[in-house]
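Only one chain comes next, encoded as structure tokens, the form predicted on its own.
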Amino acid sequence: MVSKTRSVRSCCTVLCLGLALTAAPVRADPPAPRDVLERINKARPADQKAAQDAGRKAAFFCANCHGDTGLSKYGEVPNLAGQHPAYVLGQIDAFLTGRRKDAFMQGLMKVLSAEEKAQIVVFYASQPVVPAGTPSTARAAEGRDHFEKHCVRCHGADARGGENFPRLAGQQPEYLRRSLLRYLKLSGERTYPPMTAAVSGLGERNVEAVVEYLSNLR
């Protein structure tokens, strides 16, 4: 009889432990920035506007270089206004993984949450683009021909890019110039073989014409 009682108690103990483990809350992994972005894109207009407003606040430190509305304060720093949000998230990840080299940007990206990253990119994507080019357009037509030959397949006929490729229309001339030459000369800051191939076909002597064309587009 004692043996039977002990057996029943053991079964009850195992059952209770099993129920306790089943009932224990499971901690979900934090959402990835792209998941947050997808949620924002599917949200009501009022919620999307709230996310953009939150992004403006979260981007207060970014504004020191990229400007309050994504129009850069410095020629060597890119405009973020009008950039595709998924593309910008991809660049954030590139800094975090070391595929893009910039110690300052790498450190800054580490302190942002997934929610903040997604909010920042939708804020910048919603901002109007103001061409950063100079009044001189002497070589713009020539640059357009080179762009259509070497760049249009990825960056689009209007140079506004997309999810996987950056918007180049209206971009800072100095930033465009530096980026193209970095790909051409394999300096290490930017690494993407298709870009190196495209810029090699373009040739260094034609870089300036393409820069002039792109920086004056809307």
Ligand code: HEC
The other form holds:
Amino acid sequence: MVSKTRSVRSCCTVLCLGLALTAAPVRADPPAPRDVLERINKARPADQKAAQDAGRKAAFFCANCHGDTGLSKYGEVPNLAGQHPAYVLGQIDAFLTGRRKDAFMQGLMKVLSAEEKAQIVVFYASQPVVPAGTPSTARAAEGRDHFEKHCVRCHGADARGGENFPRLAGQQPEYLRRSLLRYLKLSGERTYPPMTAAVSGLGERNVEAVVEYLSNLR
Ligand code: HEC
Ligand code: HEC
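Counterpart to the form predicted on its own, namely the form predicted in complex with heme C (HEC):
Full complex below, order starting with the chain above.
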């Protein structure tokens, strides 16, 4: 009896495995945005330019807040110009999975296809950054020292970020301030423990100096 059950089970396993194997190549999953991005990155310059142009068109609605070329119109809205495409795709995904919370952005990301996401992020990445802050002050020089001590190892010497770390140079001061305080106070919109540790090390009283430094940086 026992052995019969076992053999039925193993037969089932074999059948299911067989089905899964034969079904796999037939299933037409839509491409992941990352795969589309990789394809664009490997494309000829003319095709990369075409993808950026398509991204500019697909971003027509985003422009209402993030600006025509990714230089935002509101302090609490981040600039996307010059931001690393892989980082931006990661944040789009974080909105979609709910790992990052913002009711409006979470809803909006659902309407974009994989193709549009990849095109939009390469478009913004190709746009020049104009620093959002006011001209440098003594406070900004103080902020530079704090940045070099607490932040540079991830965000880079010039705060331009990379694939896994956001660019901070030239970012909107209000957005920088809000983001830093959110990580510090664990308010729940974003969770990334190394950022909480870094801002704790920096100290709340030094947030303003770092914001002045970063928002002025090109
Ligand atoms: C009504 C204004 C508005 C519109 C329209 C809008 N956004 Fe946003 N977006 C925001 C705000 C506000 C935030 C910051 C949310 C937060 O505080 O976490 C944001 C954040 C983002 C971020 C995270 C950037 C970072 O530095 O981490 C990405 C990526 C983004 N938006 C992409 C888009 C795209 C793509 C579109 C168009 C399809 C779009 N947004 C349309 C307001 C807007
Ligand atoms: C261990 C690496 C690491 C260190 C150190 C670090 N960061 Fe970050 N930072 C990240 C990562 C990764 C993210 C994106 C996390 C996420 O997805 O929420 C981030 C996000 C941010 C953001 C949000 C940017 C945006 O576009 O949304 C700001 C602002 C920021 N960091 C500033 C700082 C400052 C200022 C310091 C130093 C006090 C610092 N970071 C130290 C890795 C680091």
